[in-house]
Amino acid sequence: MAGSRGEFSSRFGFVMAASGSAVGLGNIWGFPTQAASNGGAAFLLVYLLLTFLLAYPALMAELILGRHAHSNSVAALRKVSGSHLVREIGALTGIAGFTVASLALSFYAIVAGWMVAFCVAALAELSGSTALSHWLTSFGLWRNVLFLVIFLALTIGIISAGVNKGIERWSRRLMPALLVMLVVLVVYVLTLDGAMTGLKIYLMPDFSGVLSPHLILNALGSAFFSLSLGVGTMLIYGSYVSDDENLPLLGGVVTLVDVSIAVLAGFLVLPAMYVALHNGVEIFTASGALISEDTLIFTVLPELFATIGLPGVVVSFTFFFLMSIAALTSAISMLEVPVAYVTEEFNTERHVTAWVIGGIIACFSCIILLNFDELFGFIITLTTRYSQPLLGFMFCIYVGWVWRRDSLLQEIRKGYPEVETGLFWKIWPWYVKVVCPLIILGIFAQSLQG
């Protein structure tokens, strides 16, 4: 089955695709502001610790389950189940996963469209089209619809080309480009006045609240959600991995790349905020707290870019192009989840399926835009705050409690014959069985408390 449905042709291709799924808008704008609001380097240290101790085991659960089934999440959960009832619960979990992935893409495409619009606005500014630039950076229905359609068309085009010619090919191109642009922007911003203040806040730890449940759960939530866990994106990517690959090693590399880009983004965003403050742009609310993430991206940074003249326009284009790439690599994995399910379960043609499902998501995105105040925040809360933790919990339960231990071990042995003697097998099974579900429930409980 794996051969007919596609398979990553190289380890590098998989790492770029999986890292692209993990590295999204949240890594580049969300993580740095979380760090700044939660003790700087203290939050950073807790985040790094929890990523490798807890988020990595949950990631491995999805990757191993996906490769074992070489199929979509519905079929994968059914395959490891024993009784009829457990199989049906697994199928419902898989269906819920691709539904949540589709809902998440419906709001994500709107935000990604804004990124693309701001990127084009910088080009319009360079060409002297001030009126067009103003329209592109103004919140309007037709601008929003146009650019969400453009963004989804790019996503659908990549997915419709398949695993090798679509997902892998473009991930191998986009992820290195993202990394290069991020490094270039960091180097440039650090040369500006005020940058060192932001850098000190990012790197100087405030340990006064490092053991507070609030900081720990925030750091864990950032680690868990930044790895795209809970909706089956990593499961479906794992299903395209060769049986000869060492999954614990691959999962570790993906985690390391994701964390590295999130940390590197902190060297860009926090110094940029204090460069803006130095240039007279306000970055604090009336209460003294840092401004919200969306205000930072779409108001503060553009105002900063405007204060540094022509170089600012070039930096603006580079920054929003970077954000568009980050959004695209994540959106690819979101769309692949429902497309893989439909093509495999109903034997449909991938190209047609991708455009039909993408079209349905685009229509739902337009409904959100027409009812923005009521639906936008609701869909974000429903998918990321409530649904994703519960689905992540279910994946851990099926791998830790439902899947037979000998069959699980046999799957990991395919690419790692000596796994039984290593540290991974001595720790990971009980981690994913006991610790991960409890922590995920902790995240969910925090979400219920607001």
Ligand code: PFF
Given for the second form:
Amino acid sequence: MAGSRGEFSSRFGFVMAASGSAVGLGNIWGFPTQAASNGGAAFLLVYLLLTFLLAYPALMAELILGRHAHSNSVAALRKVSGSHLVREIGALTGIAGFTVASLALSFYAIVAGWMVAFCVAALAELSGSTALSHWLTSFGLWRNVLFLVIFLALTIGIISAGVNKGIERWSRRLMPALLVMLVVLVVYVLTLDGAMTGLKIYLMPDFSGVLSPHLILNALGSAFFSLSLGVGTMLIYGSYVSDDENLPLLGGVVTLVDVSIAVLAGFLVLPAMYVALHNGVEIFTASGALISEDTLIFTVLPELFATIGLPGVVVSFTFFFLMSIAALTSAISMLEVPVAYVTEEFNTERHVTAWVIGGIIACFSCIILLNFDELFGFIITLTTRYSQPLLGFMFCIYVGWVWRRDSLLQEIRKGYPEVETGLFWKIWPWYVKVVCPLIILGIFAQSLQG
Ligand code: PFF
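Next up, the form predicted in complex with the ligand. The previous block was the form predicted on its own.
Below is the entire complex, every chain and molecule, led by the chain shown above.
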């Protein structure tokens, strides 16, 4: 029925859904190489500190605001506002949030489509269809469109089934599967020649560069992207949490799962890269840095898999299946933001809304594919580098400055009355009011400098 909201049926369901949103391509193709190139274990330490001291408070701001309003981001920001002008700015921030979430999904779905294509390519390889496998792994418009559409159809199918039968059910299934596959791959790769060198590079602490402001701000930007902050995904997931739950604890668990998977991914990616080097694959760029992001995933790793024969095909399938899952659970959280807004504000059917909005996003993704060189990088920069920090800043301002303090404190007490005796109660309201906005502005100022 249009209008009935739904609620996560259990703590586990929420933790799987929210960590599903957080654990995505960023954790696996970004974090490990960033750590290895910037001081190894020393970077890890800085990343952990920043995540728990700054990204976690910002995550809590979204979750608490969402749970308080039990509504979409536009209505939630309106609800805590006083004057007409502040309400309207809040509504505009919410609208900007779901626009950015949709734009982010339009590029994310393209990359996720490549993951699915590589996964199917491994199956084609196994069945002896080398030509098909070659088509699936070659960059081409029709392959890109086909797999983008397949991936978005899966995302839309889950979202149109609703909060419990869609988001929760699938996150409960997919996230444990992701963890099992990741652990199996780590164990396998660590047995290969060359893996230990990668492990050393990943974990060897080098403290010389880690205190540079540039690196700290970069690590913080990654932590914000990794926790899906700033576009209202965590707000909307928070809005489906029952009033009886201890939200600071749940947010803490989600943060822990997100960081743990990023760290665990390092135990796979870095050893795999050095196994590749051992097998004769180039893993450094011309400037001597480790190859990262899409070139790492779509060139270096497939070249490595090709050097280990039949087990390589199975490893390739498992790896790209894992990446597809990571992308899918993030993509559903992005699509939920505009779908929740439209169904609630205009009282439309979720099913129809999900297909219409998903269809519009698919059209936009096709426009990006048709103008790949001009649009792809531009949309990524626009959404992740500029919009996410700025919108995250606005959420903190609304929670820290606009929302009445007594009402905010009352919301934190819900489901966890003992919170008043703990550290969270004393520190968090100040963090979200002063520290988080200042730091986010710092990240933003740095992005502007390039
Ligand atoms: N957290 C996801 C990742 O690390 O890949 C990316 C993401 C998901 C960003 C959802 C924003 C969002 F709304």
